[in-house]
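A lone chain, given as structure tokens: the form predicted alone.
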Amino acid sequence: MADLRIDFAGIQSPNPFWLASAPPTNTGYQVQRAFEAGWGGAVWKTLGEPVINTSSRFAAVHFGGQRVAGFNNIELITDRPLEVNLKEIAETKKRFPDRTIIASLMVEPKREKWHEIVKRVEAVGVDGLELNFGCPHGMAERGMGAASGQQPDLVQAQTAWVKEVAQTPVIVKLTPNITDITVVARHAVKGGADAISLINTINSLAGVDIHSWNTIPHVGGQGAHGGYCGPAVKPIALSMVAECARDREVGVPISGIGGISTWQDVVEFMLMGSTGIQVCTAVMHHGFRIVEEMIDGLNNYLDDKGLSSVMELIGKSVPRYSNWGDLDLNYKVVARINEEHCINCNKCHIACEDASHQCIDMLTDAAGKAILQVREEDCVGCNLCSIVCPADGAIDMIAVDTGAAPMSWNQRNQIISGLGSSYSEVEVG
């Protein structure tokens, strides 16, 4: 089997599977159970001055028969005394010395507060620190969490304060509730961050009960926005990871977070630049033992690819992620319908007719059988028909040779600019 060990900013871990700072890492009992199941590391539920959490606090979005397609919470950091958490961290590290324990921290944006908590946490033997600049609810009005994470200068300053005393690697956890996540990532690095983790949860309201008119969840008839996570946020998280991974001014290891539920998700995040990953919602839905299937799946995948180490995956797809303006406008794919697999549900025709480019015709063959046929000269290769098709293998998207040389929008504009303004409408390609 391939080697699943990772080196994350100098932190050694037996595998890339870490639990994110969240309810599953609230106690030593839970983290130890997770390590027994096979998790390589855990980011302890955020430490700071204990808070009082609300009841109720969780909600979920179910979609298309799938439970917990998205998950919403208004829970805050630990509600247990720091001394209790530190005692359990020390006990857990002693029992599992080969596993990674990262302390998630959140305090007021004051140098002395950061210095104090860093020294106390590192004294019990953690392998690293994760600065929680991402919590979008509850702590924001106190100047913490996303309230800090949305201010690049404050992220840089607080990271620098931590680095003044930290003896272990410092990971900065980024909020997605911002216009450009790379701006904050760069400032974290300027402050001395050894790594970044992303994404934290997204501002959200899970829903409204149309009978009682209460928000979901509600606390005595009142609600507030919470943090959204789970499978529904994976595309957002993957994009933000990719943006940071390809940014030369960031250039530090990434711990990927957001909707990771399967070994396939893990592979995607690592290909897009994550050295390791963190999981929360999938564990809350299915329990700690999901890591067994994730480990087996990743091992088999690496064997199939002929890779000896999981570290060989990291960032392999990053060069394939670019700006829209650099995409080849002369590349063309068209849809082709395979009659032997088509079940004649007509969903592709309806979708194309009502929401795309009206290039799928309903015809009758020589035997009088109804068939669907794509007019390839009018097909723009949008993929919609293949997306809505419920029959595997019924529609393929086929690359066709246009005979034209590759030409991006940026290249086109450069050529037009060189020709002069009088040729601004010229067709190039």
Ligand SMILES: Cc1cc2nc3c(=O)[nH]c(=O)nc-3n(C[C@H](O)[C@H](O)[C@H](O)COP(=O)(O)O)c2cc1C
Given for the second form:
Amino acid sequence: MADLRIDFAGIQSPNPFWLASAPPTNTGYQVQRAFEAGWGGAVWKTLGEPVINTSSRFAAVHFGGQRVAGFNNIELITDRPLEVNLKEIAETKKRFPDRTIIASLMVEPKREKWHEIVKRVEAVGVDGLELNFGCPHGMAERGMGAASGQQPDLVQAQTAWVKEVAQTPVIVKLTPNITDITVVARHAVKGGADAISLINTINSLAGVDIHSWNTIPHVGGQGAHGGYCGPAVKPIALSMVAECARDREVGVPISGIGGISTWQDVVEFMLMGSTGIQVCTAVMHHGFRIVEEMIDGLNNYLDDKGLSSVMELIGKSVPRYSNWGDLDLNYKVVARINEEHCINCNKCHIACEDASHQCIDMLTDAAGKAILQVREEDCVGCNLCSIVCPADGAIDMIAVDTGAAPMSWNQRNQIISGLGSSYSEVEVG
Ligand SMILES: Cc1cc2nc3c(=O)[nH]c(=O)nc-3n(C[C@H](O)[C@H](O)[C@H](O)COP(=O)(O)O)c2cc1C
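Return one more block: the form predicted together with this ligand, after the form predicted alone shown previously.
Up next: the whole complex, starting with the chain shown before.
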């Protein structure tokens, strides 16, 4: 059995599975039940000045038969007094000394406020701090959360204030509601962050009720933008993790968050540079016990790959993630239809005719049977037919040898500019 322990910026955790700061980490009762189920760590529901929440504050996007494809909320940070949370953190840590407890913090951007809360939470034995510069609603209107997180200089300054007094590792949680996440990540590192976590929720409006004309959710007929999370945001989160992981000026451990619900998601985030991961929506949907399958799945995967430690996964796919301009323009795949699996639904033909390059023909074979056939010389290898195909194994995308040497757009440009502007692009292989 492989070793699932991680060392996250000096924080030792029995496995990479942490609960994200959110409703499942609101109380000691919940976090202790999560630890009983097997979670390696928990980032406590964000601490700060207790808030008043709105009633009616969650909504979900159900899509194509999948419930909670996306989740939207207008909840704020903890609504419980700091002393109560601190007492329960201390009790939980005492009962589960081997598990990781991170205190998520959000206060006004004032040095003394940060100093005060850091000292108070560290006194009860947390393993680390997560600075919440991410909540997109409510707290932002008070100059906190995403309002801080969208100002790189303010992120740097606040991180530095925390580092002046912190005894434990400091994780800066980033908002995705920004043009380039690496800019804020770099400022967090300049401020002294030991690690970053991402993503917090994405600005969203879950929907509009076409009968009442109210927003979803609404509070007495009035709505406001919320934060989006759950399976729908995973590709966005993964790309932001990848951007930070490959950025040399970031260079600190990453806690990956956003749409994670299976062990396969965990492996993807770790391959893309996360040292550990955090989960919220999947637990809100299915409960704490999903971690059992995550642990089993990850164990089996590591065994199958012959890896002795989960740490060996970290960042292995990062070198395979670059810019479009570095991709080989001479690499070619074509679609091949496997007749034994094809159910002749014609979806590939329609997609190719209407939205791609019109290269899937509807033919009749010698026995009079309808078949679909790809004209490979006209296929551009876009993958669309294999994406819309509902029959597993009916369409494979096969790499074909074009005989041409690898050539990226950047390499082409270098050659063309080296040869002078009169040189025709067509002549470059
Ligand atoms: C209802 C709700 C409340 C949340 N509250 C917090 C919070 O207090 N602090 C925080 O840093 N993130 C908060 N989050 C964001 C999550 O920690 C996490 O970053 C986000 O949901 C993405 O992960 P997921 O796709 O696994 O849900 C909250 C999310 C939800 C759905």
